[in-house]
Every structure is written in structure tokens, then in C-alpha cells.
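Next comes just one chain, in C-alpha cells: the form predicted alone.
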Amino acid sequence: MRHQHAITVGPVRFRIGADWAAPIAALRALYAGYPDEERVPDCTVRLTAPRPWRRLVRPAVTISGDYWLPDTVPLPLAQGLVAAEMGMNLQVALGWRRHLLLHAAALERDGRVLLLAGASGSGKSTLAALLMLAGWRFLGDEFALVGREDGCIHPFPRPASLKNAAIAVVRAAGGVIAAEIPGTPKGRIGYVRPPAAALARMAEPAPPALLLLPRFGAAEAVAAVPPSEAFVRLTQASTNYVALGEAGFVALTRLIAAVPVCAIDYPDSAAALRLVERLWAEARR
């Protein structure tokens, strides 16, 4: 690879590499301050042309590495940036075997954590981002890392990624976008990037405390989940679940017997911080 890259990001540690320096460039801006350590990569990300001739001539990114995807559609130069998060991202959602992986956020506050799970388009990433900036310690906001061991969600601290209008009411609450990509094919991205605070303590884990499923766009409603319809959507919501055998079955049954689970639909973000407060101090009591 031309250009490359070494990241750490709380227990993994990803080598990127790239025929163009551009998104190499910009994959240092975005991870600046984040620890430099010499140990081998877990995860290796390749974005390379489809072709020879598409590095100069109307230049695509194609995304591979440990593992990769077939028929995926290339990606323009410009959107460099976004190929690298979707290499990372597809590199740990099919190679890692280390922790239970759950598309979720995950937020702590008074050494305890509150995880956030749902589908794209839930708003789990915007209420992630929200709640960093009120102040609670962001753990990540892409996979949640569920310790088979101990039961302790790991932190896994990667620049939040937000969308379309996602942008502004971050944006409207204080937040920096430090990098953002219009026409992806999810539209416009922005990335924010986790407090150095944060990064800082990217190696303490913390038990859960609660475990929400957000949906906006719905009147406000919260609904207890039963344990047996929170194990089956959670099993949805893993890429290594299945991967990861009988220890994955008892790392998620662990987990939803340790947590209360609720149901949130919300108008707004105003609304959903208000219930997640709420559901936080229930919670600790």
C-alpha cells in the first residue's frame, strides 16, 4: 500500500492503508490524539482503484482488507473518508471474536453505562452525540464491546457519525464537526469527534446499567421490553452472535439479566434527552 496508517482505538488497533494519500490525510486529521503505540495491527483496511487506471483517471475507491464484501459499488476519491470508517467498521463486524459486538452506542456516566440500540435511522448516534456534549464519558457509538469475561461494556471511542440533519442539531447544540461528506449514499456525513477526556480513558471498561431502544420520528412513549424480546432483537443488532457460539450466548444472557430494557419513541431531541434522564435515574435507584 502506498500510504498508510496505524489507529488505536480502544482494544483494536486497525493498519489502513491507500493508493492516494488523501484519505490517509484525512484519516489523520479526524483521529488526531488518538494513542500511537507500536504492537501488529488486529485489522488491516485496503481501499484501493477498481482498476489501475481509475487512480488518475475519474479515481474510485474500492474497500478490502482481512475481510471484504463482493459486488460492493465503488466510492469517489472525495468520499475517501467515509470507504476508510465502512473498511474499520466491516473489519471488526466480521473478524472480531474478542467481545460481543452489538450495534449500539454506548455512554457512561457514575461509572456505569447506558447503552443505546437500535436500526439506521433510529437516532441512536444523534441522542450518542448529544448526551457527549451534556457531559457523559462516549464510549462509542458504532459497536458497543461486550467483555465475555466480565460483562463490561469496553470502550470503543470511534468519531461519531451523524447524517443529513442529524448535522445541524448537533451542530445547534455545541458540537464541532470535524469532518463532513456530502453525497455519500446515505447522503450528507459529518464526524464528531470524541473528547480528549474520552480517549483518554479508552481502556476503562464499565458495567451496564440500562439498556435503551430509541426510535424518533413517534409520539413520546416509553415500554418496558421483556427480557425474551430484548435477547431476540439484541441477537439482530450482533454481527459475531452467532460467530461467537455458546460464548455468545451467555455474554448476551448475562447482559439482558443485569439491565432493565425499555422502548423509547420520541418527537425530537429535547424529548429524548428529557427521557433518557429519566429513565437513567429510575434506573440507579
Contents of the next structure:
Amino acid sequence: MRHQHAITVGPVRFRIGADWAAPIAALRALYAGYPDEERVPDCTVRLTAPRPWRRLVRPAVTISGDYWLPDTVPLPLAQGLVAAEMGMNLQVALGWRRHLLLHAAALERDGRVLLLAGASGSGKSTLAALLMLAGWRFLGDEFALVGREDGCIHPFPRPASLKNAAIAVVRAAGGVIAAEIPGTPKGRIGYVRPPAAALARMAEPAPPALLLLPRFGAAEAVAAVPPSEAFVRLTQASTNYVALGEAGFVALTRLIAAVPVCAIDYPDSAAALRLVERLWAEARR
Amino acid sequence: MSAHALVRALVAPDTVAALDEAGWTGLLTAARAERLLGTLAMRLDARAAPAGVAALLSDAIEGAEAERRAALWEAEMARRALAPIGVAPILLKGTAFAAAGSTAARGRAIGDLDILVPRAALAAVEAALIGAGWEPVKTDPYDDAYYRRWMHELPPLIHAERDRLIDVHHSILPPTARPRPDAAALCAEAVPLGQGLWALAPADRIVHAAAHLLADGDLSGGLRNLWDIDRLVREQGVAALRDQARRHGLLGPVRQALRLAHRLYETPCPDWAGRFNGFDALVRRRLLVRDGWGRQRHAATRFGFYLRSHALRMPPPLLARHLAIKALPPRWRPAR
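Can you return the structure of this protein in the form predicted together with its partner chain rather than the form predicted alone?
Complete assembly follows, chain above in first position.
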């Protein structure tokens, strides 16, 4: 590939190649300060033009690599960074086997991990960014990596990805948006870089203490979720649960047995932070 | 060229000791792209690999084991679905190799379930599968009608809950192709594998692999297909192969497959396969198109084989009509 860059995040080493310089330059800037190591990459991402002339004329980025999905629509070159991030997510979601993957944010305090699991739009990324600003160690906002042997949550601290109104919320809380891209299929996207301390400790796993299922936009409410329901919801929130077979079942049942699970509804971020603090204190007692 | 490195590593696993980081990267990427990573991992001694690579290889072995288990379960599901109508599905390709315990299945990627059933049973088989939870994938009426009229298989079905595809074949080549395999004989001579599962007779497995590789497709995924042939030939020899190939009108593709397997994988090759020729060299070039990023190069060669694959499948007037209709937006296509 004409332009390329390698990035290590937690246990995963990515190699990203592109037909253009711009997405690679944007990646280098966003991932500045991540550790570098000479190592055979685990995942390959390719950002290429759908047709040779589309490198120059109305340039468009097709996402592929070791794994790809059929019928993905190319993004305009101006959204090359989003394409790179989507490509990295895709390779991990479809190819990674060394941990059970949960679509969840993870933050650590006092040596224990808080998990926030929910669909896109539930507010977990926003909440994760706010908790990170409040001093929690950021382990990731897209995938929580559950160790198959140790049951711990392994850091995968990619830049947090915020959408639309969340960008202003995090900015108002003192967050710095490292890159902002308007007009993507999911609207305006902003990336927040993890603080240096989170990067320095990205090889340090920690055991889980609490799992919350947040839902933004409803009146404040807390409901304990029984283990059976939590189990089913998390099988759906995992991209590799089926692929891992028995190992996935063992890792997930151990997680569910180890932590209390609560669904929380909240009307705004202040309420969410208050709820998290309260439930965290209860869980640690 | 990373596809060369892949072939070399499969044939002589010891040679990977000389690889540097870039060499390993290219090798693993090409192996993934050709869906041969599990196979490669089973061939290599993980202890000879650098630490990060050893973990990738062990992931690949575990992934292949999961695919094997899922494939055999899917075969069992099909067996149960078809038992009430008295049809025993004949497993084809990867699932058959896995069920037969063939060395071709070692680390092999297995995606869809391919089965062969007697043509007369097709309608009953389709109804039984739909009754057991499979549903059509193709929503375009032209595509559906095209499969039924011109292809050697039903339109693909997918299981609503397990999300697995099944291809139900009634022959091993389209009826419009020039070679006319004797599908009834393929069914009649199938062999039991135990537990209610069946596979083609050993020689017919090679005939089918060669037909699939050289008389049907555009050769994408060909390295894996040829590796199957290599393993099958080494395992069972070529005793009945020539007669079976001739009987199914597929002596040409079988001979070429043996020549290519010999050239790429050093497969033992009988004299009757003939000498490696100029067209073989072009096919070899097509098989080795992957670069170190997993991309396919040689666009012109690939396009040529793409056109050829269609030309082999059907006579020119039918092909022209088909390609013209496929160029139309779906709502303008005729239903038949």
C-alpha cells in the first residue's frame, strides 16, 4: 500500500494501509503517544478506492482487510479517519479470539472495573468520556476485552468516539476533541484521546466490579437485572460469543456471576454520573 | 509475492524459519485472504514462530476447530431435516472432508454446507429444509428463476436461527456446461461415513474438486481448492481417478488440476496428467495473485478468468442474455 501506519492498542497490533496520505496522517495524529513496537500485526486494515479513478475523482474510501462485510458503502475521503476506525473495529469484531469481546465501555477505579454495555445511542461513550474526565482510568469505549483465563477486563483504550450532541456535552465538561468529522452516516463524530496515564497502563488488566446497562433519555430509574437476563443481553452485545463456543460461555457466565448488573435510565449526564457514583459505592461495599 | 511464500510454507514448513517480520506479515495476510490460515497453522510448528505469530497461529487452529464442529453440527441438522423424506444428504467439500476424517480437513476453513441430492428429490428436499427453518437468500425473482433453470444447485438457503447457508446441489456442474457429469452415478456410488452421513466416493471427491476449481469458477480461492486435491491425492492415491474423471467428462480438468498441484504443492502426479503447458502457467499466475496486503493483483488476468468462468458455464447466446439482464436494475429484470 502506498501509505501505511501501525498502531498497538492493548493486546492488538493493527496495520493500516491506504491509497491516500490524509487518513494515515490523521491516524498518526490521533494515535500519537501510543506505544510502538516491532511486531507482526494481528489485524490488517485496507482503505482503498472502489475504482482506480476514485482515488482522484470524487475520492471514496472502501473499508476492507483480513475481514470485510459485503455491501458496505464507501465513505468520502474527508471521512477517511472514520473509515480507518470502522476498519479497525471490524477486524477486531470479526477476527479476535483471545478475549471475549463485549460491545461495552470500561473504566477502572481503585483497581476494579466498571462496565457500561448498551447499543449505539445508549450514551455509554459519552458517559465513559465524562468518567474519564472525572479521573477514572479509561480502558475503552467500544470493546471490553474479557480475559478467557483470568476473567479480568483488559484495556483496549482507543480514542473515545462521540456523536452529535455528545460532543458539546463532553467539551462543556472540559474534554478536548482531538478530531471532529461532520456529515458521517452517524452524523458528526468527535474523537477524544485517552490521557497519557491510560496509555501508560494499557497492559494492566483489572477485575470487573459492576456492570451497568445505561439508557439515555428516560426518567431516572435503576433496576437490578437478573443474571439470566444479563447473560442473554450480553450474548447479543458480544461479536465473538458464538465463534468462541464453550470458551465464550465460560467467560461470560463467570463475568455475570462475578458482578452485580443494573439497568439505569437517566435524563441527563449529571444524573448519570450521580447514579454511577451511588451504584459504584454500593457495589464496593 | 506473498502467495508464493504461502505455497512455499505449506509445502516446506521449515522454510518459515528464515522469515523476518515483513515476511511473516505477508505470509499470514495472504494465508488469511486465501482462507488457508488454519491449514497453514496446522502445518507449521508454532514453536519455530516469533511470539506474536505463535499466538495468531494458535488462534487460527482454535478457529478452524470451531468451524469444523459447527460444520458437522450443520450436517447433522440437514440429516435430521431430510430423514423424514428418506433422503440421505451426500456431503461435499469441506464438511465431507471433516466428516471423513481426511487430512484435507486439518485446519481447513469451512463456510457453507454443500450437499448433493438426487435431482428427482429436489422439490421435496427444498420443502423439507424450509419446513425445518431454512429460508431463501435470493430475493430477486430473476436470480431465483435463473438458479432453478440453469444451475446445478437450488438458490441458496440460510437457516433463520443458526445463520448458516446451505447449497443443495443436484449435480457438480451447471447443465449448460459442456462436460456432463453423471450425477446419478455420483449419488449411486456415494459412500457412508457413519452416523447417517454420506460422501462422494473417494475418486469422485477429487473429480468434484477439479471440476469446481477449473471447469466452473473464476479460480478465486483456488489455492485452497488445490490444497484439498493435494491432500486427497496423497491420502488415497489416483487408482480409480482416471476412469472416473473420463466417465464424468472431466478428464481435462482433472489432468490440469494434477499438473497444477504437482507444480505448486509437489503433489505426486501420474504420467497420464501430461506436461505443464502455457495455459497451466496462466492459471498458476491467476492462483498466485495475492500480495502482502491480501489484495488481488493482475486485474487483467483475473478479468479474463472471470469471463472464461461464465463462458464455461453456458453457451454464448445464453451468456449474453444473462449478462444483459444482470446489467439492468432489479426492478426491470424479467422474472424468468
